[in-house]
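Below, in structure tokens: the form predicted together with its partner chain, a single chain.
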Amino acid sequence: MDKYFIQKKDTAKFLDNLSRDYGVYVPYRIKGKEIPCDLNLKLPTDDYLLESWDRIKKEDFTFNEYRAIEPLRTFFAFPKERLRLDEEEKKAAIFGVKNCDLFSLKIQDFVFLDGEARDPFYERRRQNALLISGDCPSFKETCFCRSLDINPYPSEGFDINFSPLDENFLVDTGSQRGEEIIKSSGLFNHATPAQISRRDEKRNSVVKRLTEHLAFHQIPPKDVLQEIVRDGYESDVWREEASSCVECGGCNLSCDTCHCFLLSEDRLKDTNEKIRAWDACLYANFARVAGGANPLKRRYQRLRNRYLKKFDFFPDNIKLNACCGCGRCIDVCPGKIDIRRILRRLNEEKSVSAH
């Protein structure tokens, strides 16, 4: 695959061209709530939503500095949908995907595409979608991808990747389809070695700043997470942290790597089609069975269950932690429950008990 260069002013034309074949989504900037940074790094606080290109003013087009509010899975298994296969859908081209999102697709692909029962809804959208990712020239206070060895820039899993370079973009292609789209558009030049090395410098400097920021949070390395959630099963951390949970389910529903859903019936129409909606394991009835028995009756059990799913179940099954460090769950939680703090506390308890 190759490296190209495009001027910012041509990007709108590129997206316009794409929207002939695709439903194009782009980042749309909204004012975010301020989250104070402990190290005074003056981190940006705005947020981004992925909006339809047709619905925003062209001058509002922006390159997102970090991941959007909605998790990428929103495009592949809709938050709520009627499961019928006969409806035509426009292919999606998603601009503004970040590397944390691309990592999360490994989890989602395992869930929806692995095994005998592939999910045809997910599969179709995933195959059709054009993933246009981008480097993160900055990060949010809550971003902690690097703690999980995930870089703030993509190196695989995209069709096309945009790296900001001054006002313009250096562009990598990551798939045959991406390559063809770039070539046929006539809007891209080949990148020069100087442009490539400047891009790499920028990437390294973001990693350096992010590493400094993360040092403050003392998040344990990714290889010990399974051990600390297992050994911390009886820890008081769960009860203490869960005491401010209001069971909104926001952590689950905003999460890039969560995937749980509930099938239900249509109560109005006389049909046996299923309706699928995202579910949240922090909800009280998530694990309830007939007669009212519930293995996850208490909030702390449900909070713990979320961590066991991410850092025990998934490593056991596919050797990956089901967390990409996107920090969405931290941003969203009204109870100020912070995954970085929980992992740090479990790790501290573990090292204390080891002495």
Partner chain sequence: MKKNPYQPIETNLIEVISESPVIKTFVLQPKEGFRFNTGQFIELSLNGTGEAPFTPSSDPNISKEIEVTIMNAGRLTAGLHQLKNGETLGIRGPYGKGYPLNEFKGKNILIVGGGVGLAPLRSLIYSLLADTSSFGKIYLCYGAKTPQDIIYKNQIQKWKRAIDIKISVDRADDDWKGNVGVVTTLLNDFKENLSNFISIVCGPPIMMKFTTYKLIDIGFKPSDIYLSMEKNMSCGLGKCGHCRMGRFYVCKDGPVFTFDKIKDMHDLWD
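To test you: the structure above is the form predicted together with its partner chain. What is the structure of the form predicted alone?
Lone chain follows.
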């Protein structure tokens, strides 16, 4: 695919054009909470929400420097929904998708599309969605994608990607649909070698800064995560870390790779409506069966189950860790449970026992 250039002032017109065929969602900036940085780096604390292009003032639209608050999966498997295929849904164009989000779709696609039964609701939304991703010129204190060998810029999985270049954008196309949209808009020029070189410099710079930042956290390499989680099955780390858990489910519901759900039936007039709602493995009744037995009765068991699913089950089945390093779970946890700290502690325990 080709590389293009667009001036910032033309971006709103591009989104206006898209809104004729898509429900367009864009990021806008809100004030976030400050999470102290152990390295005393002046990291940004603002957050971004994705909102409909039709509902915001055009001057409120901004390019998000890092991932938005809500996980990308909210566009493909709704937190609560009626399962009716006859309901019309407008196609979604999502601006501001980050590489951690794109990686998470590999997990979601495996769950909803690669089994014996394909989820028709997820499949339709995935096929209809236009993914407009963007580089991360900055990062939050809680971002740790590089620890999982995920770059803060996309190289696959998008239709169109925006890279900030001074006050404008260098744009890559990643699909035939994206290429056709760019060419038909009349707003883009072909990028010059100098612009491409400048973009690459900016990418290398943020990778270097993020790598330096993450060195302090001493997160184990992704290739050993399965081993340390398995070997730490009986570790006291689970009990100690789970002691501050309030079972709110925030870590699950904010996670880009979590996917568990409940099915129920609600009576609506003369018919029963099938309802699907997100579930969370930190909820007390997550594993309770009809007879009342609960193999994950204690909080520490449910916390451990979350990590075993991410770092043991998925590597065994698709050779990928089910974590994208977005750090959303750290942001939302009222108990200040930090996935980076748990992995580090498990690794430290294994190193001590080895000696």
